[in-house]
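One chain is shown next in structure tokens, namely the form predicted alone.
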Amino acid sequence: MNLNEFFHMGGYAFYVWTSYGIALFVLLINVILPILQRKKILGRIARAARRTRRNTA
């Protein structure tokens, strides 16, 4: 088996590589979205804390 045969996968390469691509995309989204949400939530908390400090001073 040479490298070309490996990447061709007996005619099923499109389906195999597409499924790998979709799986990688889903895994990346599962890592990236929580990071972005965390930043957004921490920003909201910081703004609320600043607002509270301003109003109580």
Contents of the next structure:
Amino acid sequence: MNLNEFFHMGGYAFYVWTSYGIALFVLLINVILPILQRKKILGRIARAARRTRRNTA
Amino acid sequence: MFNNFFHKMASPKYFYRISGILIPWLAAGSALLFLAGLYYGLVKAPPDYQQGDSYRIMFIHVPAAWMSMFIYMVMAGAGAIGLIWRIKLAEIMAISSATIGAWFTFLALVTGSIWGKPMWGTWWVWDARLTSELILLFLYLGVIALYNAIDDKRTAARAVAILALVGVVNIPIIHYSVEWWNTLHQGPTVTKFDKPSIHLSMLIPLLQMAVAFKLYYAFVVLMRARCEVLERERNTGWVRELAEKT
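Right, the form predicted alone is done; let's see the coordinates for the form predicted together with the partner chain.
Starting with the chain above, the whole complex follows.
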């Protein structure tokens, strides 16, 4: 099997590759979102902790 | 010893530490199985004698649909545990599962639709299998919306658990819909293990993808649960210390 044939998917290229593309998108977004969220939460907690320290000092 | 393990795991601080160790291993295992499944599914497996190469959508559609139901049961189970024993971590696992479950349900519906167009000649029919899976998506979205609508997270978790438990009735309906009603959707080919009507060259990549999806869910739900733990424990010493170190 050559590469052209592989990408052609027996004429179903559009359907097959769209499905796999959407799957890749869903899998990536569910890894990226929690990573960003964790950074955001930790940043917010650190800022709040510094603020209370300054106010009590 | 087991009792001790569960007692420790229920402590958010301990959970945060252990899950941090587990996540990279689960992610690596999932990635390896995805690669194997893609290779055997897209390259090695022969075209189907009826559907040609279009059937390869199955390798994501079927595991995604299985996960949509599996995650729902995990969510409802964790919700029930949270409801009965008031274990914070169970509540966290339940709500963390909801978003991922919704994404998998979306993926199952969309890939099914894209597969349906060339095979059935239509993107969508209101048949029992498709409709009950769509209801599952709405159940997930309802759970997420309800959780976000209630400010007190412990009250929210209890409300969500009840909604999730009521929705469990939909799971057997999805599973048996292809047997109870005359549907356009095909009947089961894998779960009748006495004689699965699927060739081994297609069954192996399907199972590889199914396990890859399971491991993927395991590490992604832990990542989300860690965020939820930080959020809820933000006033404790260990979370503040952690935040200031990063």
